[in-house]
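A single chain, nothing else alongside it, follows as structure tokens in the form predicted alone.
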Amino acid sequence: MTVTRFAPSPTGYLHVGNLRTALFNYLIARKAGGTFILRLDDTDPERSKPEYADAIMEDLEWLGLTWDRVERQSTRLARYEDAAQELRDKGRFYECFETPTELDLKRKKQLNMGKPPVYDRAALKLTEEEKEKLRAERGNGVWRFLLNHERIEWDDGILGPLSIDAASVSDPVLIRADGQFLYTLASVCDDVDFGITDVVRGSDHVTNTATQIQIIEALGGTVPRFAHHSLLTGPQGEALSKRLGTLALRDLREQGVEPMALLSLMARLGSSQPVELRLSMDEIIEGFDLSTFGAAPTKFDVNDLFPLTAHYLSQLPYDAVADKLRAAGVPDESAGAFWNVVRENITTMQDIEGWWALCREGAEPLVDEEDAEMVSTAMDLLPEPPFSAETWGQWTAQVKEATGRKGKGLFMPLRKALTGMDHGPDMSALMPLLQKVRR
């Protein structure tokens, strides 16, 4: 059986680039009929806040991206304890103790020697002895994974046929010297014990997934299908990492965009298939093709997704929106009617209030100078309100007939003087919901 897992850390809200790692994982366990793992990698006590955790949950269900079950990385530091023992016991863990400075010097030795920066294992060297003295004077050290030196191959959903020199990289040190067990170590324990199947990430984590390769072969684990999704850049191809607090999926939400405009967008972003709007998380899932996705960067444009909000928005029938409409103080007995008239000339449904203040208190009439008179004597022939279906066409033709205006030279400014714009839904429709007309 499929299974994936999503894996934030509860350290912030989630933005965009977290999505299409969730979404893309998320596909693959629905399409497959699997299973879906939400996993909160919460092992930095100090950082991971219950708040953002809150947070994370209520943006996937927002967007309708629901989880089989939760499994959270702080209830299971025994097991990564027992995991790390066992990479002892096979000599594959040891402790270093090397400062941070000292690391630096070693990096930039090795790069004016045209070496590649790795750590250089001098720790392997150290006797029981030098390693209780650097005890005492250091306190505890690091735990890196040895790796062996040989290529590490795998063939990535995304990229193809991937392989990296282990040689090429440092050990990955996968518990701190305070304890604290780091990514690299605990996602490897978290994907085994959960039988993962099939890990969907960002390109950024390809030598992870090297090292993560040999730790699980190591744990006598099942290596996943990895595959490695193309980093989100802005329209211009600038890097997102400064702008992603502005992109995050709860503020989208607060800006009006509709969930099934934002998974449509990046259901397809970066793939050969054209992006086109899905009305259904079930369209989403058929339509997926992890296949169909590039390696090449993929630029990301946040004003993309109204013009898909607002495509949406225009296919809804009333009863997807009455309970939206009765919350901006539409009454029911006029809601029907006035969705269908407002419905595709809406961005948002934000842009409800605005629509509903038209009708109900009237608009500033919008009056070019060269209009004025014929737009003062056709609100001398306008009557009072209520009006009917028929209003419009037979104010216009009283307004012809005492104007000789006709044409785009006698509906345009007319609709300006009742609505304020110069566009918008069809006046036959409009003027039966408009309760006040400002003169």
Contents of the next structure:
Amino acid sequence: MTVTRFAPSPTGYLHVGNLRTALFNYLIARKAGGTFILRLDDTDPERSKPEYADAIMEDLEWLGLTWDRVERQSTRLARYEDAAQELRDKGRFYECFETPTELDLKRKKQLNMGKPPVYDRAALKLTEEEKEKLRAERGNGVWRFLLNHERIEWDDGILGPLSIDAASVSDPVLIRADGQFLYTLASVCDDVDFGITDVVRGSDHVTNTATQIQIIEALGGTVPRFAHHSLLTGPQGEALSKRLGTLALRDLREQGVEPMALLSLMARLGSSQPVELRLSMDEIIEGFDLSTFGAAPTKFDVNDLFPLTAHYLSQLPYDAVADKLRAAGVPDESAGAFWNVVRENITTMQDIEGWWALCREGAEPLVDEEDAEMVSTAMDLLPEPPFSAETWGQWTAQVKEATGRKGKGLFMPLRKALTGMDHGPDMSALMPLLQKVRR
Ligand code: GLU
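Complement to the form predicted alone: the form predicted in complex with glutamic acid:
Let us now look at the entire complex, which starts with that chain.
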């Protein structure tokens, strides 16, 4: 049974980078008919906010990334305490009292000597009396997990066989001096207890994975299959980390990006398979293959979402948008015809408003000087609305006759006069929807 999880910390809004992680884990679970858990990593009481947790759920729901269960780390502190005790009992956990300044000094010395800045385990040598004394002076220490100095190996689902020398990594701190459990311990306990079989996350977690494998083994758990996806960069390969704040899923939603456009892009970007618009989640699940993703940083351009959104909307049947059209004020009796006319001429659903305003109120005519006379003749020949499907053909034939204009020189000025634009839907189909013409 496949069990995956998406484990955001509710300390901010989800962005496109988080979405990649969420989506991959979701797709793995769904493709295998397994379970997808939403795990809120909320052990930090200061930074975790219920409104962010709500926003995360809202964003996932918007995308249709439904979870089977929610778990909150803040409710599992007793379990983490037990795990900590187990590690103490097994001699894999030790208390350290260095101040941040002392640690910093150690690191600088090591770097000066050309050594990797790995914690020197000085605290392991402290006697009980020394620890008592330090505790009395400095308060409780932090707790570090004692890594076994050996190579930690796993077959990464994206990066392939990986091997990290544990001696090149500091013993990770799992409990802070104020007693707060850190993510690494909580995450390991949860992955073990929830029977997580597959973990996909960003490649910034590769070192965490190495240490987590040892902690899982120390706690007698089964190590999941790990895969680390590359991090997203901007279109020129620039780091996205600082800009991710502006790429929040809710901002994309505000801008009119459609879920299927976003999902279609994210399920393929960075893989050897082409990005293709998918019209349903089932198709995305069907076509997903983790092994096609590469290790190279993945370029993401937010502008790619708009053509995909437009393409998606152009394929939507009226039924799928009836509610939105009603909300935009399009009366039901015209809505079907209106949708068929405009759906290939919008980028997002927000463009509907402009088209409907045109139908209802007409547009300020756009008339080039050289067409002024011809347009004026044409307007005299145009009957009053309502128009029919034949109006455009009949009218343009009359204008052609009267002015001698033909082809583009005939149709374009008339389109611009009626719509105020040089592009748009087929005019024969649009005419019956025009309730007003501004002359
Ligand atoms: N809360 C962690 C993060 O957002 C989860 C990482 C993981 O998948 O274990 O980075």
